[in-house]
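This document starts with one chain, in the form predicted on its own, laid out as structure tokens.
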Amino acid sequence: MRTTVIGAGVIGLSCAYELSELGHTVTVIDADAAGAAASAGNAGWVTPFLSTPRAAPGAVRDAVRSFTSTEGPARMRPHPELGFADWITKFLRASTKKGNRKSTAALQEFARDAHAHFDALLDRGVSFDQYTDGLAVVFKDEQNLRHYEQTVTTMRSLGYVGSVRVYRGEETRAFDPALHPDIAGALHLETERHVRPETLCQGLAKAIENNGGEVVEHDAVDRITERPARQWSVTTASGRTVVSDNLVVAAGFPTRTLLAPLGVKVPLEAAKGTSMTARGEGTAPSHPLKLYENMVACSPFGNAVRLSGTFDIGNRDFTLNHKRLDMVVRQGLSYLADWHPTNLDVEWVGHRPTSADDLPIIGPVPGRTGLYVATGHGTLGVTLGPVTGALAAREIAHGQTQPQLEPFRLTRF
């Protein structure tokens, strides 16, 4: 069985690898290098606890504030396309208390075995950098910490079983000496992990090739054609034509434009994020940190530190906004005692593909035999990548409907 996967980010590569493990001859095609888009500059967290939707009560208020805000972590900028207004309407409708709890429960169920799927990749020889020091949510304000402790109770009720420990005052500095003395406390999610996302994508791409598959880089898909005999044809900018029995579209935000000529509407929007990875001086964090008040992510990778943030809806260009990146770095450093960047490795900007209810979109496209979509993971692409690949591959290869994927079907819109 031949399968083409469009998109060489963590989602597409995970789907392709699992299909190759099940005996499919796989071709992955991407307009850029493998793992170079949304998968490249993110924090790399593997965190079931933080697998929650942004479509939540307060979204309307935050959206209104974002029109004039310059310092907030999330911004919304109107786009002239008619589909943008429809996306906003659907997003706000999904932001009720009832809707949020239902969506959170679905994501928690989906993410519960995320760590086991990463272990399974390593057990099968997929190589990538993984760190098992947990993940800490860090607070400047004691009141915010107390409120977040209530979140732990909510997540427990939804099935979260990971170990959690709270540090306050001087205990916080003992936990991670990199933290500023004025920090109120930290909530340590002891069983969470993080990976260097670039190495995860590289490891998956190599494993696909080792299984006899092909990863085609720097060759954008121009056209998708449904052929007779239930086959699919993909034509690229270089003139390459790939024919296969199955087609998986896991191209992030561009998924919507790739499928539009087929009459398939995918309600996605681009959420622009940015990051800086650098080596520096001073005491570097020993744990990945979610810096709560400013929603900045801080991830240590060996001798480097990555500060990432922003979730700018409707900003579809790839121009690096230095004011936004400087804000992320400045706010991130305010949580640290003395670490500061001295040697820049990379500055990054990318689009987090975000659906109209901030849940992934995974499953077969109705009425299109052999066509499958896997996108819309937002900021959870790394956490949910391997489990998405494993479950999607079972559906594609064996026709076995996976109950965990039912809340994420395209037909819900």
Ligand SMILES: Cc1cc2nc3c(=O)[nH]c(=O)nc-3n(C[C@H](O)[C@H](O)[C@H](O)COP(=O)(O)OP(=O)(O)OC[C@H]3O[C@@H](n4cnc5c(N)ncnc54)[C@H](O)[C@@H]3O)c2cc1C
Given for the second form:
Amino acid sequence: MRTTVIGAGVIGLSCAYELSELGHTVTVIDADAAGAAASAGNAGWVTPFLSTPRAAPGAVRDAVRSFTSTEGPARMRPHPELGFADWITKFLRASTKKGNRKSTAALQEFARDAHAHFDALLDRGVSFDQYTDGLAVVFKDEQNLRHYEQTVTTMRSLGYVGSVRVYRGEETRAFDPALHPDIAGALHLETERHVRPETLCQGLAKAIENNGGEVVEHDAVDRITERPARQWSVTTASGRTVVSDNLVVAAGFPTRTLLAPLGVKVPLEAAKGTSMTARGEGTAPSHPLKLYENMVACSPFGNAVRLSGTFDIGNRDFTLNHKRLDMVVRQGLSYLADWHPTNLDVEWVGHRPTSADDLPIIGPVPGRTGLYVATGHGTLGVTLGPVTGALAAREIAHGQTQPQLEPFRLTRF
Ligand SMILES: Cc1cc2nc3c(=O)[nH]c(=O)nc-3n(C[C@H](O)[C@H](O)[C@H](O)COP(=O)(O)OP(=O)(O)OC[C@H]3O[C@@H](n4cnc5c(N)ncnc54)[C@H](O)[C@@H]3O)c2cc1C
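Please show me the structure of the same protein in the form predicted together with this ligand, now that we have looked at it in the form predicted on its own.
Below is the entire complex, every chain and molecule, led by the chain shown above.
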């Protein structure tokens, strides 16, 4: 069986790798370098605990506030395209208490085996940088910590089994000496992990090639055509035509424009984020940290630290907004005692492919035999990449419907 995958981000590469493991001859095509878009400069957290949708009660209030906000972590900039109005209407509809609880349960169920899927990649020789120090949610305000402890109860009721430890006051600095003395406390999710996301994509691309597959870079797919005898062909900017039995579209946010000419509507919006990775001086954090009040992520990667954040819905451009990045860095450093960047490695922007209910969109496209979509992973593409690849590959290669994927079908919109 021949399968073409459009998009060499963590989702497309995970699908392609698992299909190559099942004997498919895969060709992955990317407009850019493999793993260069949303899958590059993100925080790299693998976190079933934080696998919850952004479509939540309060989303309406936050959306209205964000019109005027300059300092907030989330902003909404309505896009003049008609599709944006449709997206926001659906997003607000999914943000009810009932809708949020249902979506959270589906995501928790899906993310439950995330760690096992990372272990399975390592066991099969896929190589990437992984750190197993857990993940800490850090609070400046003691009241926020107390309130957040209720989230643990909710997650336990949804089946979260990881171990959680709470540190208060002085003991927080003993837990991670990089933290500022004024920090009120931290909640350590001891069994979470993080990866250097760039190395995950590199490792998957290499494993695909070792299995006889091909990863084509810097060649955008311009057109998808359905051919007779259940075949698909894609044509690229360089004039290449690739014909296959199956086509997986995992192109992140541009998935919607790629599938639109086929009459397939995918309600996706871009949620722009930004990060800075640097080596520095002072005591670097020994754990990845979610800096709660400012929603900034801090990820230590060996001798470098990455600070990332912002969730700017409707902002589709690729320019680096220095004001937004400076805000992320300033807010991030306010949680640390003395670490500060001295040698900049990279500044980055990326677009989280965010669906209208902030759940992934995974499954066959109805009425189009052989066409499969895998996108919409929003804030969770790293966490859910390997499990998405494994389950999608079983559906594509063996035609076995995977019950865990049922909440994520395109037909729900
Ligand atoms: C600041 C930030 C922090 C984050 N932190 C985390 C985290 O800690 N943990 C986590 O789980 N998730 C995190 N995420 C989310 C995660 O980065 C995304 O969910 C994930 O990278 C999406 O992967 P993807 O493969 O769907 O998209 P992408 O990585 O964007 O890949 C899509 C690929 O398709 C290609 N493409 C597009 N159009 C075409 C075309 N016409 N032809 C060929 N190729 C095309 C693109 O070039 C791109 O390489 C974060 C995101 C941001 C922005």
